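Only one chain is included here, represented as C-alpha coordinates and corresponding to the form predicted on its own.
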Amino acid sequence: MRSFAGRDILSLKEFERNEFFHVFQVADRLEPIARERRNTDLLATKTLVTAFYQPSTRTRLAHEAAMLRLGGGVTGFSDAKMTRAGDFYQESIKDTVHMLEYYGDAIVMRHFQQGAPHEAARWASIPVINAGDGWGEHPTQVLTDLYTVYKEKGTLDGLSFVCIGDHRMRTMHSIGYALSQFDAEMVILGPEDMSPTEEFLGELDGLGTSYRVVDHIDEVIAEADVIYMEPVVQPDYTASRQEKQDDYGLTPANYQITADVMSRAKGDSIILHSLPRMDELLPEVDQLKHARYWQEAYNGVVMRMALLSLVLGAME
(Lines of atoms letter the chains of each structure in order from A and count residues from 1; the text may use other names and numbers.)
(Lines give C-alpha, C1' and ligand atoms only; values in the text may rest on other atoms or scores of the structure.)
Protein backbone atom coordinates (compact mmCIF):
# COMPACT_ATOMS: atom_id res chain seq x y z
CA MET A 1 0.00 0.00 0.00
CA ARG A 2 1.22 3.49 -0.84
CA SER A 3 2.27 5.71 2.04
CA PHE A 4 -0.06 8.57 2.92
CA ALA A 5 2.78 10.75 4.21
CA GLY A 6 3.02 13.88 2.07
CA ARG A 7 0.16 12.69 -0.13
CA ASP A 8 -2.56 14.86 -1.62
CA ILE A 9 -6.17 13.81 -0.96
CA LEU A 10 -7.87 14.96 -4.15
CA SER A 11 -10.07 12.17 -5.49
CA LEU A 12 -11.47 8.81 -4.43
CA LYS A 13 -10.78 7.48 -7.93
CA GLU A 14 -7.22 7.09 -6.64
CA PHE A 15 -8.17 5.06 -3.55
CA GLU A 16 -7.70 1.31 -3.39
CA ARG A 17 -9.85 -0.97 -1.24
CA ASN A 18 -7.18 -1.59 1.38
CA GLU A 19 -6.54 2.15 1.69
CA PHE A 20 -10.13 2.78 2.77
CA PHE A 21 -9.79 0.24 5.55
CA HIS A 22 -6.40 1.58 6.59
CA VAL A 23 -7.85 5.08 7.03
CA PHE A 24 -10.77 3.59 8.98
CA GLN A 25 -8.33 1.79 11.31
CA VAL A 26 -6.43 5.01 11.99
CA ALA A 27 -9.75 6.79 12.63
CA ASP A 28 -10.67 4.09 15.17
CA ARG A 29 -7.37 4.63 16.99
CA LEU A 30 -7.92 8.39 17.20
CA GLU A 31 -11.67 8.37 17.89
CA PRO A 32 -11.33 8.25 21.73
CA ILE A 33 -9.64 11.67 21.62
CA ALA A 34 -12.73 13.21 20.01
CA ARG A 35 -15.17 11.21 22.14
CA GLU A 36 -13.49 12.30 25.37
CA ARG A 37 -13.28 15.93 24.15
CA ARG A 38 -9.58 16.18 24.81
CA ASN A 39 -6.55 17.27 22.82
CA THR A 40 -3.28 15.50 22.16
CA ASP A 41 0.15 16.63 20.93
CA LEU A 42 0.32 14.35 17.89
CA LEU A 43 0.57 17.29 15.48
CA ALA A 44 1.86 19.86 17.97
CA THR A 45 4.56 21.08 15.57
CA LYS A 46 2.26 21.38 12.54
CA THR A 47 -0.04 24.04 11.10
CA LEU A 48 -3.02 23.57 8.80
CA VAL A 49 -3.83 26.27 6.23
CA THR A 50 -7.52 26.54 5.27
CA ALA A 51 -8.31 28.09 1.88
CA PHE A 52 -12.10 28.25 1.53
CA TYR A 53 -13.29 30.09 -1.57
CA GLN A 54 -16.85 28.89 -0.98
CA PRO A 55 -19.07 28.80 2.13
CA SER A 56 -18.70 25.87 4.49
CA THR A 57 -19.78 24.95 7.99
CA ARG A 58 -19.08 21.28 8.68
CA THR A 59 -16.15 20.69 6.33
CA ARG A 60 -14.11 23.72 7.39
CA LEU A 61 -14.86 23.45 11.09
CA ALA A 62 -14.34 19.68 11.12
CA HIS A 63 -10.85 20.12 9.64
CA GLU A 64 -10.06 22.89 12.10
CA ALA A 65 -11.44 20.92 15.06
CA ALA A 66 -9.48 17.85 13.97
CA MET A 67 -6.24 19.82 13.78
CA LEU A 68 -6.83 21.38 17.19
CA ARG A 69 -7.68 17.99 18.73
CA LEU A 70 -4.32 16.76 17.44
CA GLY A 71 -2.50 19.71 19.00
CA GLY A 72 -1.75 21.58 15.79
CA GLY A 73 -2.39 25.14 14.74
CA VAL A 74 -4.77 26.56 12.14
CA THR A 75 -4.55 29.61 9.93
CA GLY A 76 -6.21 30.59 6.67
CA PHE A 77 -9.35 32.22 5.27
CA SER A 78 -13.02 31.32 5.06
CA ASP A 79 -14.03 34.10 2.66
CA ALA A 80 -11.90 34.68 -0.42
CA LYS A 81 -13.48 38.12 -0.86
CA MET A 82 -11.46 39.24 2.15
CA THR A 83 -8.20 38.22 0.43
CA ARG A 84 -6.28 39.25 -2.68
CA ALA A 85 -7.48 35.98 -4.24
CA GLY A 86 -11.03 37.31 -4.26
CA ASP A 87 -10.79 41.07 -4.49
CA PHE A 88 -9.70 43.37 -7.33
CA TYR A 89 -6.50 41.40 -7.99
CA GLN A 90 -8.11 37.94 -8.34
CA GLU A 91 -4.75 36.34 -7.56
CA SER A 92 -4.15 33.05 -9.36
CA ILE A 93 -4.27 29.71 -7.56
CA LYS A 94 -0.61 29.23 -8.44
CA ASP A 95 0.48 32.47 -6.79
CA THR A 96 -1.82 32.00 -3.80
CA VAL A 97 -0.58 28.46 -3.15
CA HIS A 98 3.06 29.45 -3.51
CA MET A 99 2.39 31.87 -0.65
CA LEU A 100 0.25 29.58 1.52
CA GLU A 101 2.79 26.75 1.46
CA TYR A 102 5.13 28.90 3.58
CA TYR A 103 2.48 29.44 6.23
CA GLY A 104 1.78 25.83 7.18
CA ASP A 105 2.32 22.13 6.59
CA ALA A 106 -0.86 21.17 4.68
CA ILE A 107 -3.56 23.05 2.78
CA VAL A 108 -7.24 22.16 2.81
CA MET A 109 -9.07 23.88 -0.06
CA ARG A 110 -12.69 24.33 -1.05
CA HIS A 111 -13.26 26.05 -4.36
CA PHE A 112 -16.18 26.74 -6.70
CA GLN A 113 -14.09 25.75 -9.72
CA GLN A 114 -13.89 22.04 -10.46
CA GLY A 115 -10.25 20.93 -10.43
CA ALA A 116 -8.97 23.89 -8.39
CA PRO A 117 -7.46 21.71 -5.60
CA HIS A 118 -5.74 19.61 -8.28
CA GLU A 119 -4.30 22.81 -9.71
CA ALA A 120 -3.15 23.82 -6.22
CA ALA A 121 -1.45 20.45 -5.74
CA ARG A 122 0.58 21.03 -8.92
CA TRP A 123 2.25 24.04 -7.32
CA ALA A 124 2.28 23.23 -3.61
CA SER A 125 5.23 21.55 -1.93
CA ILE A 126 2.95 20.47 0.94
CA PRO A 127 -0.10 18.14 0.89
CA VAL A 128 -3.37 19.52 -0.49
CA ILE A 129 -6.72 18.16 0.68
CA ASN A 130 -9.78 18.66 -1.52
CA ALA A 131 -12.66 19.96 0.63
CA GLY A 132 -15.02 20.16 -2.36
CA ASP A 133 -14.43 21.58 -5.84
CA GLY A 134 -17.50 22.83 -7.69
CA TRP A 135 -19.35 19.88 -9.18
CA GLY A 136 -16.17 17.78 -8.95
CA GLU A 137 -15.56 15.70 -5.83
CA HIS A 138 -15.70 15.77 -2.04
CA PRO A 139 -13.41 12.96 -0.92
CA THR A 140 -13.19 13.74 2.80
CA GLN A 141 -16.99 13.85 3.11
CA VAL A 142 -17.45 10.50 1.43
CA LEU A 143 -14.66 8.93 3.48
CA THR A 144 -16.61 10.16 6.50
CA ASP A 145 -19.82 8.68 5.13
CA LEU A 146 -18.31 5.29 4.36
CA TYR A 147 -16.64 5.20 7.77
CA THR A 148 -20.06 5.85 9.32
CA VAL A 149 -21.60 3.01 7.32
CA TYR A 150 -18.73 0.68 8.21
CA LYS A 151 -19.11 1.43 11.92
CA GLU A 152 -22.85 0.80 11.73
CA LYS A 153 -22.87 -2.23 9.46
CA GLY A 154 -19.45 -3.79 10.00
CA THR A 155 -18.99 -4.04 6.24
CA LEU A 156 -19.32 -2.10 3.00
CA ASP A 157 -19.95 -5.20 0.91
CA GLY A 158 -23.37 -6.58 0.05
CA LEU A 159 -25.12 -3.25 0.69
CA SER A 160 -27.59 -1.24 -1.36
CA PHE A 161 -26.84 2.50 -1.33
CA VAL A 162 -29.91 4.42 -2.46
CA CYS A 163 -28.48 7.78 -3.50
CA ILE A 164 -31.17 10.47 -3.63
CA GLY A 165 -30.69 14.01 -4.89
CA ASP A 166 -28.74 15.97 -7.46
CA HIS A 167 -26.39 13.54 -9.18
CA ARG A 168 -24.26 16.32 -10.57
CA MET A 169 -23.12 16.82 -6.96
CA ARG A 170 -19.53 16.28 -5.87
CA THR A 171 -20.55 13.87 -3.10
CA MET A 172 -22.45 11.71 -5.59
CA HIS A 173 -19.36 11.57 -7.79
CA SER A 174 -17.08 10.60 -4.92
CA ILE A 175 -19.37 7.89 -3.58
CA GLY A 176 -19.81 6.44 -7.06
CA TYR A 177 -16.04 6.19 -7.44
CA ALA A 178 -15.58 4.77 -3.95
CA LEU A 179 -18.20 2.03 -4.33
CA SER A 180 -16.19 0.60 -7.22
CA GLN A 181 -13.94 -0.92 -4.54
CA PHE A 182 -16.76 -2.79 -2.81
CA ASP A 183 -19.43 -5.37 -3.62
CA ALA A 184 -22.16 -2.76 -3.25
CA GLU A 185 -24.84 -1.28 -5.49
CA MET A 186 -25.43 2.42 -6.14
CA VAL A 187 -29.12 3.09 -6.78
CA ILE A 188 -29.50 6.46 -8.51
CA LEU A 189 -32.63 8.49 -7.80
CA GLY A 190 -33.06 12.14 -8.75
CA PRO A 191 -34.85 14.58 -11.05
CA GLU A 192 -34.19 14.19 -14.77
CA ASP A 193 -32.43 17.56 -14.98
CA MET A 194 -30.15 16.45 -12.14
CA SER A 195 -29.32 13.06 -13.62
CA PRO A 196 -25.73 11.84 -13.70
CA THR A 197 -23.92 12.87 -16.84
CA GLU A 198 -23.07 10.31 -19.50
CA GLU A 199 -19.40 11.04 -18.82
CA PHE A 200 -19.81 10.14 -15.14
CA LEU A 201 -21.76 6.96 -15.92
CA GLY A 202 -19.00 6.03 -18.36
CA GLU A 203 -16.48 6.46 -15.55
CA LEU A 204 -18.55 4.20 -13.29
CA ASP A 205 -18.65 1.59 -16.05
CA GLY A 206 -14.90 1.82 -16.44
CA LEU A 207 -14.32 1.50 -12.70
CA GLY A 208 -16.78 -1.38 -12.35
CA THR A 209 -19.26 0.33 -10.02
CA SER A 210 -22.57 -1.52 -9.91
CA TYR A 211 -25.44 0.93 -10.40
CA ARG A 212 -29.01 1.31 -11.64
CA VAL A 213 -31.43 4.20 -12.06
CA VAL A 214 -34.92 4.34 -10.52
CA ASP A 215 -37.71 6.96 -10.53
CA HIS A 216 -39.34 6.88 -7.09
CA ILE A 217 -38.23 6.18 -3.52
CA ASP A 218 -41.12 3.74 -3.12
CA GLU A 219 -39.46 1.44 -5.67
CA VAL A 220 -36.42 0.86 -3.47
CA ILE A 221 -37.12 1.88 0.13
CA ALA A 222 -37.78 -1.69 1.22
CA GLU A 223 -34.37 -2.89 -0.01
CA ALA A 224 -32.19 0.08 0.94
CA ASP A 225 -29.43 -0.51 3.46
CA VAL A 226 -28.12 3.06 3.24
CA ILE A 227 -30.23 6.05 2.19
CA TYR A 228 -27.68 8.58 1.01
CA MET A 229 -29.16 12.04 0.55
CA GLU A 230 -28.40 15.42 -0.99
CA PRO A 231 -30.91 18.23 -1.68
CA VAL A 232 -32.58 18.66 -5.04
CA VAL A 233 -33.20 22.32 -4.12
CA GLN A 234 -29.79 23.91 -3.71
CA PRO A 235 -27.40 26.67 -4.81
CA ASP A 236 -25.16 26.73 -7.87
CA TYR A 237 -21.94 25.02 -6.78
CA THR A 238 -19.99 26.72 -9.55
CA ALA A 239 -20.54 30.12 -7.89
CA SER A 240 -18.42 31.42 -5.05
CA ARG A 241 -21.53 32.43 -3.11
CA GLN A 242 -25.27 32.46 -3.73
CA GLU A 243 -27.92 34.00 -1.50
CA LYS A 244 -31.21 32.19 -0.98
CA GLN A 245 -34.05 33.55 -3.08
CA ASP A 246 -37.53 34.30 -1.78
CA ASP A 247 -38.99 32.03 -4.44
CA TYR A 248 -37.56 28.53 -4.79
CA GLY A 249 -38.84 25.06 -5.55
CA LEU A 250 -39.91 22.36 -3.15
CA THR A 251 -38.77 18.76 -3.16
CA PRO A 252 -41.15 16.40 -5.04
CA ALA A 253 -42.47 13.51 -2.96
CA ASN A 254 -40.55 10.87 -4.93
CA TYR A 255 -37.24 12.31 -3.65
CA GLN A 256 -38.36 13.04 -0.09
CA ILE A 257 -37.76 11.05 3.09
CA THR A 258 -40.54 11.25 5.67
CA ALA A 259 -41.59 9.20 8.67
CA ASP A 260 -44.22 7.55 6.49
CA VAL A 261 -41.66 6.55 3.87
CA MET A 262 -39.37 5.14 6.57
CA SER A 263 -42.22 3.04 7.97
CA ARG A 264 -41.69 0.85 4.88
CA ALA A 265 -37.90 0.66 5.21
CA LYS A 266 -35.72 -2.13 6.55
CA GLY A 267 -35.46 -2.03 10.31
CA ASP A 268 -31.68 -1.66 10.18
CA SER A 269 -31.44 0.81 7.29
CA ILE A 270 -29.66 4.08 7.99
CA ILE A 271 -30.04 7.60 6.61
CA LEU A 272 -27.01 9.75 5.82
CA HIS A 273 -27.10 13.41 4.81
CA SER A 274 -24.04 15.66 4.77
CA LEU A 275 -26.27 18.68 5.46
CA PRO A 276 -27.48 21.39 5.23
CA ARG A 277 -30.94 20.20 4.24
CA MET A 278 -33.99 21.71 2.70
CA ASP A 279 -37.33 19.85 2.70
CA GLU A 280 -36.00 16.56 1.28
CA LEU A 281 -35.37 15.25 4.82
CA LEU A 282 -38.06 16.32 7.26
CA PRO A 283 -37.27 17.01 10.94
CA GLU A 284 -39.81 14.32 11.89
CA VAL A 285 -37.22 11.77 10.74
CA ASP A 286 -34.60 13.00 13.22
CA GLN A 287 -36.03 10.93 16.07
CA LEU A 288 -36.27 7.70 14.08
CA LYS A 289 -33.83 4.85 14.70
CA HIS A 290 -32.61 5.17 11.10
CA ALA A 291 -31.15 8.68 11.44
CA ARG A 292 -27.34 8.75 11.44
CA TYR A 293 -26.57 12.23 10.09
CA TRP A 294 -25.62 13.61 13.51
CA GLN A 295 -23.23 10.69 14.05
CA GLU A 296 -22.01 11.35 10.51
CA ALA A 297 -21.15 14.94 11.51
CA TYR A 298 -19.24 13.71 14.56
CA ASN A 299 -17.37 11.19 12.44
CA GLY A 300 -16.37 14.06 10.18
CA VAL A 301 -13.98 15.29 12.87
CA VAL A 302 -12.63 11.79 13.48
CA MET A 303 -12.05 11.17 9.77
CA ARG A 304 -10.21 14.47 9.31
CA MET A 305 -8.07 13.63 12.34
CA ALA A 306 -7.10 10.38 10.62
CA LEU A 307 -6.35 12.03 7.27
CA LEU A 308 -4.31 14.88 8.76
CA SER A 309 -2.28 12.54 10.93
CA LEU A 310 -1.58 10.34 7.91
CA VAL A 311 -0.64 12.99 5.36
CA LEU A 312 1.51 14.81 7.91
CA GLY A 313 3.36 11.62 8.77
CA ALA A 314 2.31 11.28 12.41
CA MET A 315 0.57 7.93 11.76
CA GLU A 316 1.48 5.14 9.39
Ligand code: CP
The other form holds:
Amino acid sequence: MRSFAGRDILSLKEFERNEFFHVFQVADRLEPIARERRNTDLLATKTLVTAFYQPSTRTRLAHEAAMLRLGGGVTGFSDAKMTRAGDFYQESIKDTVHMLEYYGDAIVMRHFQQGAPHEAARWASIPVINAGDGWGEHPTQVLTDLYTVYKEKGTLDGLSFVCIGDHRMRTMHSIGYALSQFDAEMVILGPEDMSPTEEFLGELDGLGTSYRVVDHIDEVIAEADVIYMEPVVQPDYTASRQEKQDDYGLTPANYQITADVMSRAKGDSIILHSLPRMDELLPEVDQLKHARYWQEAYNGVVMRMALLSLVLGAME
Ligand code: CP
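I would like to compare: after the form predicted on its own, may I see the structure of the form predicted together with phosphoric acid mono(formamide)ester?
Full complex below, order starting with the chain above.
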Protein backbone atom coordinates (compact mmCIF):
# COMPACT_ATOMS: atom_id res chain seq x y z
CA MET A 1 0.00 0.00 0.00
CA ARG A 2 1.22 3.50 -0.81
CA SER A 3 2.25 5.58 2.21
CA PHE A 4 -0.09 8.41 3.14
CA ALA A 5 2.74 10.57 4.49
CA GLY A 6 3.04 13.71 2.40
CA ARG A 7 0.17 12.62 0.14
CA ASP A 8 -2.56 14.87 -1.28
CA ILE A 9 -6.17 13.79 -0.71
CA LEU A 10 -7.83 15.10 -3.87
CA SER A 11 -10.09 12.36 -5.20
CA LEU A 12 -11.44 8.93 -4.34
CA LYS A 13 -10.96 7.82 -7.94
CA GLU A 14 -7.52 6.50 -7.15
CA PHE A 15 -8.27 5.19 -3.65
CA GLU A 16 -7.74 1.45 -3.35
CA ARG A 17 -9.85 -0.93 -1.29
CA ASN A 18 -7.14 -1.63 1.30
CA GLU A 19 -6.51 2.12 1.67
CA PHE A 20 -10.12 2.66 2.75
CA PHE A 21 -9.75 0.02 5.44
CA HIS A 22 -6.39 1.39 6.53
CA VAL A 23 -7.87 4.88 7.02
CA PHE A 24 -10.78 3.31 8.95
CA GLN A 25 -8.34 1.48 11.25
CA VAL A 26 -6.46 4.70 12.00
CA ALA A 27 -9.79 6.44 12.64
CA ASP A 28 -10.71 3.67 15.10
CA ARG A 29 -7.43 4.15 16.95
CA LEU A 30 -7.94 7.90 17.28
CA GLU A 31 -11.68 7.85 17.96
CA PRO A 32 -11.40 7.61 21.78
CA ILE A 33 -9.67 11.02 21.79
CA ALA A 34 -12.76 12.61 20.24
CA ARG A 35 -15.20 10.55 22.31
CA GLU A 36 -13.48 11.49 25.58
CA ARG A 37 -13.12 15.12 24.42
CA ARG A 38 -9.40 14.99 25.09
CA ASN A 39 -6.71 17.05 23.40
CA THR A 40 -3.44 15.24 22.67
CA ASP A 41 -0.04 16.20 21.30
CA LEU A 42 0.18 13.91 18.26
CA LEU A 43 0.40 16.88 15.87
CA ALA A 44 1.81 19.39 18.38
CA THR A 45 4.48 20.57 15.95
CA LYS A 46 2.14 20.93 12.97
CA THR A 47 -0.12 23.66 11.58
CA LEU A 48 -3.06 23.28 9.23
CA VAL A 49 -3.86 26.05 6.73
CA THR A 50 -7.54 26.35 5.81
CA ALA A 51 -8.25 28.00 2.46
CA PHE A 52 -12.03 28.18 2.02
CA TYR A 53 -13.29 30.00 -1.07
CA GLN A 54 -16.86 28.78 -0.46
CA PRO A 55 -19.01 28.68 2.68
CA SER A 56 -18.72 25.70 5.02
CA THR A 57 -19.83 24.77 8.51
CA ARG A 58 -18.90 21.11 8.85
CA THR A 59 -15.90 20.57 6.62
CA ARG A 60 -13.83 23.51 7.77
CA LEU A 61 -14.71 23.23 11.45
CA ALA A 62 -14.32 19.44 11.53
CA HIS A 63 -10.80 19.81 10.10
CA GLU A 64 -10.03 22.54 12.62
CA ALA A 65 -11.50 20.54 15.50
CA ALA A 66 -9.51 17.48 14.43
CA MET A 67 -6.30 19.50 14.34
CA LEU A 68 -6.97 20.99 17.78
CA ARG A 69 -7.80 17.55 19.25
CA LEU A 70 -4.39 16.39 18.01
CA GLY A 71 -2.59 19.37 19.55
CA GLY A 72 -1.85 21.15 16.27
CA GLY A 73 -2.38 24.76 15.24
CA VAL A 74 -4.70 26.23 12.63
CA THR A 75 -4.50 29.33 10.48
CA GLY A 76 -6.25 30.34 7.29
CA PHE A 77 -9.27 32.06 5.82
CA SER A 78 -12.94 31.29 5.42
CA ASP A 79 -13.82 34.38 3.38
CA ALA A 80 -11.65 34.67 0.29
CA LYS A 81 -13.09 38.16 -0.34
CA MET A 82 -10.89 39.35 2.52
CA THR A 83 -7.77 37.95 0.83
CA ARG A 84 -5.94 39.11 -2.29
CA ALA A 85 -7.54 36.21 -4.16
CA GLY A 86 -10.91 37.86 -3.68
CA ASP A 87 -10.16 41.55 -4.23
CA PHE A 88 -8.76 43.71 -7.01
CA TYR A 89 -5.74 41.47 -7.53
CA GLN A 90 -7.62 38.16 -7.97
CA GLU A 91 -4.38 36.47 -6.92
CA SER A 92 -3.91 33.14 -8.65
CA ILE A 93 -4.08 29.78 -6.94
CA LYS A 94 -0.42 29.27 -7.81
CA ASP A 95 0.72 32.47 -6.09
CA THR A 96 -1.63 32.02 -3.14
CA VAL A 97 -0.46 28.48 -2.52
CA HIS A 98 3.18 29.57 -2.74
CA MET A 99 2.37 31.75 0.27
CA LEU A 100 0.27 29.26 2.18
CA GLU A 101 2.93 26.54 2.04
CA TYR A 102 5.15 28.71 4.26
CA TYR A 103 2.41 29.18 6.85
CA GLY A 104 1.75 25.55 7.74
CA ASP A 105 2.29 21.87 7.05
CA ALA A 106 -0.90 20.94 5.18
CA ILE A 107 -3.56 22.89 3.29
CA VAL A 108 -7.26 22.03 3.27
CA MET A 109 -8.98 23.83 0.40
CA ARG A 110 -12.60 24.30 -0.64
CA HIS A 111 -13.15 26.10 -3.93
CA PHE A 112 -15.97 26.86 -6.34
CA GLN A 113 -13.79 25.86 -9.33
CA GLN A 114 -13.61 22.16 -10.06
CA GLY A 115 -9.97 21.08 -9.94
CA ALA A 116 -8.74 24.04 -7.88
CA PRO A 117 -7.27 21.84 -5.08
CA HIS A 118 -5.56 19.75 -7.78
CA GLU A 119 -4.05 22.95 -9.17
CA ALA A 120 -2.97 23.93 -5.64
CA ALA A 121 -1.34 20.53 -5.17
CA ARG A 122 0.73 21.10 -8.33
CA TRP A 123 2.39 24.08 -6.70
CA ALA A 124 2.39 23.21 -2.98
CA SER A 125 5.28 21.41 -1.35
CA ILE A 126 2.95 20.28 1.45
CA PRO A 127 -0.14 17.99 1.30
CA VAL A 128 -3.35 19.47 -0.07
CA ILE A 129 -6.72 18.09 1.04
CA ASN A 130 -9.74 18.68 -1.18
CA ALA A 131 -12.61 19.96 0.98
CA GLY A 132 -14.99 20.16 -2.01
CA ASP A 133 -14.27 21.63 -5.47
CA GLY A 134 -17.25 22.94 -7.42
CA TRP A 135 -19.31 20.00 -8.62
CA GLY A 136 -16.11 17.91 -8.62
CA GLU A 137 -15.50 15.81 -5.52
CA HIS A 138 -15.69 15.81 -1.73
CA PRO A 139 -13.37 12.98 -0.71
CA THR A 140 -13.12 13.63 3.05
CA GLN A 141 -16.92 13.71 3.34
CA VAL A 142 -17.33 10.41 1.55
CA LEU A 143 -14.54 8.79 3.57
CA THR A 144 -16.51 9.92 6.63
CA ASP A 145 -19.71 8.48 5.16
CA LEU A 146 -18.21 5.11 4.27
CA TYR A 147 -16.57 4.92 7.70
CA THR A 148 -20.01 5.50 9.21
CA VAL A 149 -21.52 2.71 7.10
CA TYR A 150 -18.63 0.37 7.89
CA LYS A 151 -18.99 0.96 11.64
CA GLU A 152 -22.71 0.30 11.39
CA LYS A 153 -22.77 -2.67 9.02
CA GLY A 154 -19.31 -4.19 9.57
CA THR A 155 -18.84 -4.32 5.79
CA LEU A 156 -19.14 -2.25 2.63
CA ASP A 157 -19.84 -5.29 0.46
CA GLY A 158 -23.23 -6.64 -0.47
CA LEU A 159 -24.97 -3.34 0.21
CA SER A 160 -27.44 -1.31 -1.81
CA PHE A 161 -26.68 2.44 -1.63
CA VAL A 162 -29.74 4.39 -2.76
CA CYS A 163 -28.28 7.79 -3.64
CA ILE A 164 -31.00 10.43 -3.74
CA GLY A 165 -30.64 14.03 -4.81
CA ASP A 166 -28.65 16.20 -7.17
CA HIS A 167 -26.29 13.90 -9.03
CA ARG A 168 -24.15 16.76 -10.28
CA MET A 169 -23.10 17.02 -6.63
CA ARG A 170 -19.52 16.41 -5.56
CA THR A 171 -20.40 13.83 -2.91
CA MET A 172 -22.26 11.78 -5.53
CA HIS A 173 -19.12 11.72 -7.67
CA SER A 174 -16.86 10.67 -4.80
CA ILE A 175 -19.19 7.94 -3.60
CA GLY A 176 -19.60 6.60 -7.15
CA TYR A 177 -15.84 6.34 -7.50
CA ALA A 178 -15.42 4.84 -4.01
CA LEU A 179 -18.05 2.13 -4.51
CA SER A 180 -15.99 0.74 -7.41
CA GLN A 181 -13.79 -0.83 -4.73
CA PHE A 182 -16.66 -2.74 -3.12
CA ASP A 183 -19.30 -5.27 -4.09
CA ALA A 184 -22.02 -2.66 -3.69
CA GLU A 185 -24.67 -1.15 -5.94
CA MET A 186 -25.23 2.58 -6.43
CA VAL A 187 -28.91 3.20 -7.12
CA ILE A 188 -29.23 6.65 -8.69
CA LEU A 189 -32.37 8.69 -8.01
CA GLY A 190 -32.78 12.37 -8.78
CA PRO A 191 -34.50 14.92 -11.04
CA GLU A 192 -33.71 14.66 -14.74
CA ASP A 193 -31.99 18.04 -14.85
CA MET A 194 -29.72 16.87 -12.01
CA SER A 195 -28.84 13.55 -13.63
CA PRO A 196 -25.29 12.23 -13.59
CA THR A 197 -23.41 13.28 -16.70
CA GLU A 198 -22.63 10.76 -19.44
CA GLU A 199 -18.97 11.42 -18.73
CA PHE A 200 -19.40 10.44 -15.06
CA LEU A 201 -21.39 7.31 -15.93
CA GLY A 202 -18.64 6.40 -18.39
CA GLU A 203 -16.12 6.76 -15.58
CA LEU A 204 -18.22 4.46 -13.38
CA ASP A 205 -18.30 1.93 -16.21
CA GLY A 206 -14.53 2.19 -16.51
CA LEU A 207 -13.99 1.79 -12.78
CA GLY A 208 -16.48 -1.05 -12.51
CA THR A 209 -19.02 0.59 -10.19
CA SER A 210 -22.33 -1.24 -10.37
CA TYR A 211 -25.18 1.26 -10.80
CA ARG A 212 -28.73 1.67 -12.07
CA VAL A 213 -31.07 4.63 -12.41
CA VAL A 214 -34.60 4.75 -10.92
CA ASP A 215 -37.37 7.37 -10.84
CA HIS A 216 -39.07 7.26 -7.45
CA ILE A 217 -38.03 6.41 -3.89
CA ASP A 218 -41.01 4.02 -3.65
CA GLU A 219 -39.35 1.76 -6.27
CA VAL A 220 -36.30 1.09 -4.08
CA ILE A 221 -36.99 1.95 -0.46
CA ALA A 222 -37.65 -1.69 0.50
CA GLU A 223 -34.24 -2.84 -0.77
CA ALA A 224 -32.03 0.04 0.45
CA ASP A 225 -29.31 -0.71 3.00
CA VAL A 226 -27.99 2.85 2.91
CA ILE A 227 -30.07 5.86 1.92
CA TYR A 228 -27.53 8.46 0.88
CA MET A 229 -29.00 11.93 0.52
CA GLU A 230 -28.27 15.31 -0.97
CA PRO A 231 -30.75 18.15 -1.50
CA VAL A 232 -32.33 18.80 -4.88
CA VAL A 233 -33.09 22.34 -3.74
CA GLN A 234 -29.63 23.77 -3.44
CA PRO A 235 -27.25 26.48 -4.66
CA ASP A 236 -24.98 26.50 -7.69
CA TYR A 237 -21.75 24.91 -6.47
CA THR A 238 -19.73 26.68 -9.16
CA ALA A 239 -20.45 30.03 -7.46
CA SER A 240 -18.40 31.35 -4.56
CA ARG A 241 -21.62 32.08 -2.70
CA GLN A 242 -25.34 32.18 -3.42
CA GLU A 243 -27.99 33.90 -1.32
CA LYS A 244 -31.34 32.18 -0.83
CA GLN A 245 -33.97 33.25 -3.37
CA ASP A 246 -37.61 33.88 -2.46
CA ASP A 247 -38.90 31.16 -4.81
CA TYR A 248 -36.47 28.31 -4.34
CA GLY A 249 -39.06 25.54 -4.74
CA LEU A 250 -39.85 22.41 -2.78
CA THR A 251 -38.54 18.87 -3.05
CA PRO A 252 -40.85 16.55 -5.06
CA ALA A 253 -42.05 13.47 -3.17
CA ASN A 254 -39.94 11.19 -5.43
CA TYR A 255 -36.80 12.48 -3.72
CA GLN A 256 -38.05 13.03 -0.18
CA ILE A 257 -37.51 10.90 2.93
CA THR A 258 -40.33 11.07 5.44
CA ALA A 259 -41.43 8.89 8.35
CA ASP A 260 -44.07 7.40 6.06
CA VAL A 261 -41.48 6.45 3.42
CA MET A 262 -39.27 4.92 6.12
CA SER A 263 -42.16 2.77 7.35
CA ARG A 264 -41.58 0.73 4.16
CA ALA A 265 -37.80 0.50 4.58
CA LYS A 266 -35.71 -2.43 5.84
CA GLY A 267 -35.50 -2.37 9.63
CA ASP A 268 -31.72 -2.04 9.59
CA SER A 269 -31.40 0.48 6.77
CA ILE A 270 -29.60 3.70 7.63
CA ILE A 271 -29.93 7.26 6.36
CA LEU A 272 -26.88 9.40 5.73
CA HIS A 273 -26.98 13.07 4.78
CA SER A 274 -23.84 15.17 4.75
CA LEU A 275 -25.99 18.26 5.52
CA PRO A 276 -27.09 21.03 5.35
CA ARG A 277 -30.60 19.89 4.41
CA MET A 278 -33.67 21.46 2.95
CA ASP A 279 -37.08 19.73 2.87
CA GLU A 280 -35.81 16.46 1.33
CA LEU A 281 -35.20 15.07 4.83
CA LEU A 282 -37.89 16.07 7.27
CA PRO A 283 -37.03 16.66 10.95
CA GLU A 284 -39.58 13.94 11.88
CA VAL A 285 -37.04 11.42 10.53
CA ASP A 286 -34.46 12.51 13.14
CA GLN A 287 -36.33 10.46 15.75
CA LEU A 288 -36.32 7.24 13.72
CA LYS A 289 -33.93 4.34 14.32
CA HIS A 290 -32.60 4.77 10.78
CA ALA A 291 -31.12 8.26 11.20
CA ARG A 292 -27.31 8.26 11.27
CA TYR A 293 -26.48 11.78 10.11
CA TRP A 294 -25.56 13.04 13.58
CA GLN A 295 -23.23 10.07 14.02
CA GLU A 296 -21.91 10.91 10.55
CA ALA A 297 -21.18 14.48 11.71
CA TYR A 298 -19.27 13.19 14.75
CA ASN A 299 -17.36 10.77 12.55
CA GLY A 300 -16.42 13.76 10.41
CA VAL A 301 -14.07 14.93 13.15
CA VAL A 302 -12.66 11.43 13.70
CA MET A 303 -12.05 10.93 9.96
CA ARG A 304 -10.25 14.28 9.66
CA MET A 305 -8.09 13.32 12.67
CA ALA A 306 -7.14 10.14 10.83
CA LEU A 307 -6.42 11.88 7.52
CA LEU A 308 -4.39 14.70 9.06
CA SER A 309 -2.31 12.34 11.17
CA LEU A 310 -1.68 10.16 8.10
CA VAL A 311 -0.71 12.85 5.60
CA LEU A 312 1.41 14.60 8.24
CA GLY A 313 3.24 11.36 8.96
CA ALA A 314 2.22 11.00 12.61
CA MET A 315 0.44 7.68 11.94
CA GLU A 316 1.47 5.00 9.51
N1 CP B 1 -21.18 18.39 4.41
C2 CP B 1 -20.56 19.54 4.11
O3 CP B 1 -19.69 19.61 3.22
O4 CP B 1 -20.96 20.57 4.88
P5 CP B 1 -20.36 22.04 4.84
O6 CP B 1 -20.72 22.63 3.49
O7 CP B 1 -21.03 22.76 5.99
O8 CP B 1 -18.87 21.94 5.00
